[in-house]
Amino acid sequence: MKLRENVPLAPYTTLALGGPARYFVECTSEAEVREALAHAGEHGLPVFVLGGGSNVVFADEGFPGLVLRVAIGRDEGIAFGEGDGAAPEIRAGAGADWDTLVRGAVARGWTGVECLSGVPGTVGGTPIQNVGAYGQEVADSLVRVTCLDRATLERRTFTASECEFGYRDSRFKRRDRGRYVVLDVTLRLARDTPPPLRYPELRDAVARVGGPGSLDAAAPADTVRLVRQTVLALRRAKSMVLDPADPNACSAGSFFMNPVLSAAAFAELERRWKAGGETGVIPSFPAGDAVKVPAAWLVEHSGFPKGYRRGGAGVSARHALALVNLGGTSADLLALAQAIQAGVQARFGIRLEYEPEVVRVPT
C-alpha cells in the first residue's frame, strides 16, 4: 500500500473540482483495500471510497481523512465468460472501466448493457447507483456483487434481489450507505436476443441511423451494435461523453434525478402549470403506478435554460440536467444547484434530488 499525502482530488473527478485529500491511496487488490481500511481504523481517519470520480462533488476544502481509490481490475480486469450459451456472464473488478465492459459485450453481440454505452466511471459504482440510461439499468443484468465490509473486513456477496434496487438507488445508498466497498460485479447478458428499446427518442434515432426497417431486418447482434452507436451519438450531442475539448463535458452527468410522482402529485403539477397560464403538455413517462417527469424540463421551465451561468458554474449548453464547471469552485457549483432546487420548488412544488454524491468536510 502506497499512502500519499495532500493529494489534489480535482484531477480524479470529471468535474475537475475539489481540494486535497489528507491521505490518498490507490488499491489494486482486495488485500490492499483491507490494509488501507485497517490503517484508517488504527489512526481514527474518516474514509471516502472513490471510483471513477464521475458521480461525486468534493468540497473546496478537500477531505481531511483517507480517500481510498478502488483500482481492482483496472488493467485487464474484465472476464467475458461464455455462461450457458444463451446467457453469457461477465465478471469485472470494481476498478475496471465501465464503458470498456460495455464495448466488449456489444462486440460479442450480447444484449443487456448497450443502452449504458458512454456512461463514465468504473464498474464498482454501477450497483451502488443502479446506473441507468434510455430505459436500461444495471439491475436488469446484475447477478451478484462482491463487497468488503468496512467494519469487519469480511467478504460478503449480494444477489440482485438482495441489492434492493430502485430508480438510481440501492441498499448501498440507503441503509448500508458507507458500509461496503465493492470488489467485483457479475452480470448476465443475453445472446441472439434483440435489444429492447423502451425510450421513443432512442427507438426513433436507431431507425434513422440504421434506415427504414433496420430494427426488424437486422440480426440481433447487429442491432445491439447499432444501438451502442446511436446511444454514443445521442450522448455526444448532449456532451454526456467525456471529452477534454468540450467545456460542456466538464460535469458529473445528470446532476438531478427525474422525480417520480404519484398520480395525485402529477395532477397537482398539471394544476399548477395551468394555473400559471400555460397550455402546453408536461412531458412524462409511466413508471409502474407512478409518473416520471423529466427533471431537465422542470429546470428549464423554472428559469435555468441551457447555457445559464452563475459565477464559475453553469447549466450545460447541451443538456439542462448537467451542471458544468466553468473555471469556478465546488462552492460555485453547489450554489447553482441549490438555486435550481429552490427555483423548481417555488415554480412546481417539487424538490429535485441530487444524483452525484456531495462529499462535505466532516464536522
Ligand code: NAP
Contents of the next structure:
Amino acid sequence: MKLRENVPLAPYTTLALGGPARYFVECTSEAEVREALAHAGEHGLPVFVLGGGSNVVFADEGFPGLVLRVAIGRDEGIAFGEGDGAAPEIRAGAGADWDTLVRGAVARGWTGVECLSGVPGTVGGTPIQNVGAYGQEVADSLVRVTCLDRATLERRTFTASECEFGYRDSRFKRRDRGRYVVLDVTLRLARDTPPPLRYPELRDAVARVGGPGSLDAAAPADTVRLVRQTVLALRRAKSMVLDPADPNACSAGSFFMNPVLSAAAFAELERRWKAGGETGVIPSFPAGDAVKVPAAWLVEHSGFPKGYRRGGAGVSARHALALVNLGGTSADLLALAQAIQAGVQARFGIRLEYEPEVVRVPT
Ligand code: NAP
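Compare with the form predicted on its own: the form predicted together with the named molecule:
Whole complex next, starting from this chain.
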C-alpha cells in the first residue's frame, strides 16, 4: 500500500475541483483495500471511497482523512466470459472503466448495456446509483456485486434483488450508505437479441444514423453497435461525454435528479404554472403511478438558462442539467447549485435533489 500525503483531489474528478486529501491511497486489490481501511481505523481517520470521480464534489479545503481510490481491475480487469448459451457474463473489477466494459460488450454484439455508452466513471460506481440512460439501467443486467464491509472487513455478495434497486437508487445510497466498498460486479447480457429502444428520442436518432429501414433489416448485433454509436453522438451533442477540449464537459454530468411526482403533485405543478399565465405544456413522462418531470426543464424555467454564468461556475451551454466549472472553486459551484435549488423551489414548489455526492469537511 502506497500512502501519499496532501494529494490534490481536483485531477481525480471530472469537475476538476477540490483541495488536497490529507492522505490518499490507490488500491488495486482487495488486500490493499483491507490494508487501507485497517490503517484508517487504527489512526482514527475518516475515509472517503473514490471511484472515477464523475459524481463527486470535494470541498476547496480538501478532505482531512484518507481518500481511498478503488483501482481494482483498472488495467485489464474485465473478463468477458461466455457464460451459458444465450446469456454471456461479464465480471469486472470495481476500478475498471465503465465505458471500456460497454465497448467490449458491444464489440461482441451482446445486448444489455449499449444505451449506457459514454457514461463516465468506474464499474464499481454503477450499482450505487443504478446508473441508467434511455430506458436501460444497470439493474437490468446486474447479477451480483461483491463488497467489503468497511467496518468488519467481511466480504459480502449481493444479488440484484438484494441491491434494492430503484430509479437511480439502491440500498447503497440508503440504509447501507457508506457501509461497503464495491470490489467487483457481474453482469449477464444477451446474445442475438434486439436492443430495447424505449425512448422515441433514441429510436428516431438510431433510425437517422443508420439510415432508412436500418432497424428492421439489421442483425441484432449490428443494431447494438448502431445504438452505441447513436448514444455517443447524442451525449456528445449535450457535452455529456468526457472531453478535455470541451469546456461544457467539465461537469459531474446531471447535477440534479429528475423529480418523480405523485399525480396530485403534478396537477398542483400544472395549476401553479397556468396560474402564472403560462400556456405551454410541462414535459412529463409516466413512471409507474407517478410522473417524472425533467429537472432540466424546471431549471431553465426558473431563471437559469443554458450558458448562465455566476462567478466561476455556470450552467452548461449544451444541457441545463449539468453545472460546469468555469475555472472557479467548489464554493462557486455549490453556491450556484443552491441558487438553482432555491429558484426552482420558489417558482415551482419542488425541491431538486443533488445527484453528485457533496463531500463536506467533517467538523
Ligand atoms: P433527456 O434525454 O434530455 O431526457 C430528460 C428527461 O426526460 C429525463 O428525465 C428522462 O428520463 C426523461 N425522458 C425522456 N424521454 C423519455 C421517455 N420516452 N420515457 C420516459 N422518460 C423519458 O436526458 P439527458 O439528461 O440528456 O440524459 C440522457 C439519458 O442519460 C437520460 O436517460 C438520463 O437519465 C441519462 N443519464 C443518467 C445519469 C445517471 O444514471 N446518473 C446521469 C446523466 C444522464 P430518465 O432520466 O429516466 O431517462
